[in-house]
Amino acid sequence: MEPISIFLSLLIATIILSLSLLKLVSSRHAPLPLPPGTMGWPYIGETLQLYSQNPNIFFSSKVKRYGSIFKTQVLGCRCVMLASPDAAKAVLVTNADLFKPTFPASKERMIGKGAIFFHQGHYHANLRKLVLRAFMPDAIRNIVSHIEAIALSSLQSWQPRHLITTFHEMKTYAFNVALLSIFGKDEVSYRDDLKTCYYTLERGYNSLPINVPGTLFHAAMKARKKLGEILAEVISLRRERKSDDSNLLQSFMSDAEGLSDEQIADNVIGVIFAARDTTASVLTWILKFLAQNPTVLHAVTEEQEAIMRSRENKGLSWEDTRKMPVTTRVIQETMRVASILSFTFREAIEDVEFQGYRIPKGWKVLPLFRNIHHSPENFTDPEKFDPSRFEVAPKPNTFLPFGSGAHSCPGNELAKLEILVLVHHLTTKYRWCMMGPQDGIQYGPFALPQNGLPIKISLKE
């Protein structure tokens, strides 16, 4: 063979070789699809379809389309949807790290900026430990007692009436039980102003962030202002006042902690959202599900009527509150079958691949609390109320009302309490019915009966 000819041939094999390395590198380093999915409209998305309809069927028409993680869009944020344990897990536990805690920016608004729910790392755990600490069973056990009060002063306000709207009533005493956790039990001259810039503010949780007169959103930032006047002024009073109790604004005081008045006002208002409406919606659903469940109401009844005989007209304990196993089972049944909280928002810190696919960085990442205790995967029968399944623990990562992780609800005991209480006075003292449709859910954000549920309520012969 000539020289020219093994040099062509040389030339050729190199340039095919090389061009054959490089497509092969270029594989490698090709960036991974986004997750199938679709965004909806601009800006808009589909948080109208999300919002507007049993959240069952929107989140399980885009499993059924698209598998177990997609991609969409809603409140303006574009976002990642995760329907599986595992997944939950891997963002929430595994790898905290790539995904921090955030809402949308409407939220993060109206909140506050120095909120505990928007943050990670020292500050966050900070915070974390001053909630804990002040929610722990340690600390709640000692304000059971007016806890209770508030509980008898609700239901004393509702048998009058008769006919109440049960969401209301439940948002009233979450309120206050609230207020209590975070004020203590002397702070009352404020309520009322509270409570009415707090209702204001909520009805703009979320609404798009177009701040211009005539939208909630305005109305909301509005009394969030109001909001922050007001816990200013606790704040100094409480200075002045050289308080030494021992409750959560108290703990947010200390010298030691170092937060501003501008924080501590925003972990207030956060302790409220986080405590207030979840609770409430609850203790809606746990009337309703007792109400068609009367085989269940029976058993509860007879285990609180047993700690009434116990306590011989003495006022409720700690200790009485943990031997109520049937009614805490009819709490954790209700909490699987309603899921308030369908999600959680996180937010990708930076690219991130996920099961394949990319995570751009800042997208919103949502573990969907709904569609994981709502699979036959996870629980028997799922749409089925049946208390007795919590008599076995569920599979680990499928039962997740409080979230998991560094994030999880560091106020849970204090909601079980509050819960406990009231249906323990409830069940004992009153009877009820609902009135108007019973089949009913209205949507927007939480999944509730229709109505805010309608009942009749009487005290017992």
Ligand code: HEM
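Note that the rigid core is defined as the largest set of C-alphas that superpose within 1.5 Å between two forms. Just so you know, these numbers come straight off a predicted model, no measurement behind them. Positions refer to the first chain, counted from 1. Compared with the form predicted in complex with ligand HEM:
If you fit the rigid core between these two forms, you'll see the Cα of Gln73 move by 2 angstroms or more. For Tyr51, a C-alpha deviation of 2 angstroms or more is recorded between these two forms after rigid-core alignment. Put the two forms on the same core and the Cα of Met39 is off by 2 Å or more between these two forms.
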Given for the second form:
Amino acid sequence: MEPISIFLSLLIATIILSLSLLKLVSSRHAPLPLPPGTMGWPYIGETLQLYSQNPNIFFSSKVKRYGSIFKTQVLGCRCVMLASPDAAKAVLVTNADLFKPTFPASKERMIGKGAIFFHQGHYHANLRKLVLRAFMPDAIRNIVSHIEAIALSSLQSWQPRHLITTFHEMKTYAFNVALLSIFGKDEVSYRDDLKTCYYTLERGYNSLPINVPGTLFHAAMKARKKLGEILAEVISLRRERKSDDSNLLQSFMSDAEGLSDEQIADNVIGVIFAARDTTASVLTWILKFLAQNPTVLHAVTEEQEAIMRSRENKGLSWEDTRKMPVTTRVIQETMRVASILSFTFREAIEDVEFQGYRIPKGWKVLPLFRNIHHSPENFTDPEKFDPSRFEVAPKPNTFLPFGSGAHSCPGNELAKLEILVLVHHLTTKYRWCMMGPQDGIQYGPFALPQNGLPIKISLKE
Ligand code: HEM
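Having seen the form predicted on its own, I'd like the form predicted in complex with ligand HEM now, please.
The next block holds the full complex; its first chain is the one shown before.
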């Protein structure tokens, strides 16, 4: 071969080799693709498609088209939505340190920036320990009789009125139980003031955050300031009185790391906020599902009447509430079907490689609890209300009514307890029927039967 041909062959071989190496290196460093999906219009994205219809239609049509991980843009935020149990677990549990909780700034201003849900890391872990200490079974077993007294007086106040709005009444019940678990049973003098201010704060919660006189937001911010003052007074009284009760305020005040009064107030308001509408919505759905399913109502009533007979005029005990498997399954199935929190929010704190896709820093990530609870892959005949399905434990990560991982609900035992106590007295003493249209669902933001479920209630003969 001519030297020139040898030179040319070597040159071509070197070029081919370099090009292939270059391709290999660049493919190793090629960024992963974004998840499939559409981002809609600039800024408004697909907000209208999401909110102009039942949100489930939006989510399920996306899942059908793009699979269980898809991107979209709503309310000015670029989002990745996750509809598979594994993906939800990866964000909430396994890689929780890469995804921080995220809320609009106006919500942080209203509740208080020191509240548990806004944090990660050491401050969050310490608060969580204090909250769990006050709401674990050993702490709340001592307040069963006080919860029972609140349940009985609520039911007695409904009955003479005949027609009530279930959600409204359940909110009052859940508020009173929340105050009991936070402050204990004794201090009552400031409760009315707390209630007035909290209700004003709540009215502003979903309003436009415009802080000028005359707006709901402005009234809410004033009420928030007053709440802080009332709570500072309660804390200072409590310091003088010294108590060894096991309620939440005591747990916060005895923290070795020393929370400031402001941080305590932020967390007291945060817990009322987390405890109230959630528990009241679940209770409202329970009354609806029981009224629509007479066989289930009959089974619950039989279980509760047996407990009533066995307790021979004594009040309910913690042990009684552990012997309610049928009612417990009704609560589980209600939380699955109603999925009152359709999803939660996190934000990627850096670019994250996630199950073959890239989630850019700052994007919101939403595990879709409702889709997971309503997927036929996780629950057979998912639209059917069938508490007996919980006779067998659900597959891992498919049942997340209280979330999962570092931010999962620390109040779940208290929520279940107060629901069991109310259902015990309701089903053993009262009957009720639903009034008005019964198929609609409102999202505000929790899923709720239309108009808060108006019912007629009367004492059993
Ligand atoms: C049936 C009623 C309830 C439901 C369905 C519920 C649901 C949830 C869910 C899904 C989360 C996690 C949210 C997330 O990961 O972003 C959560 C967090 C939380 N819940 Fe509940 N909850 C209920 C009742 C309560 C009660 C009664 C309390 C307190 C007495 C409470 C206190 C909290 C707190 C403080 C957090 C934040 C925890 C953290 O960030 O570490 N919840 N709840």
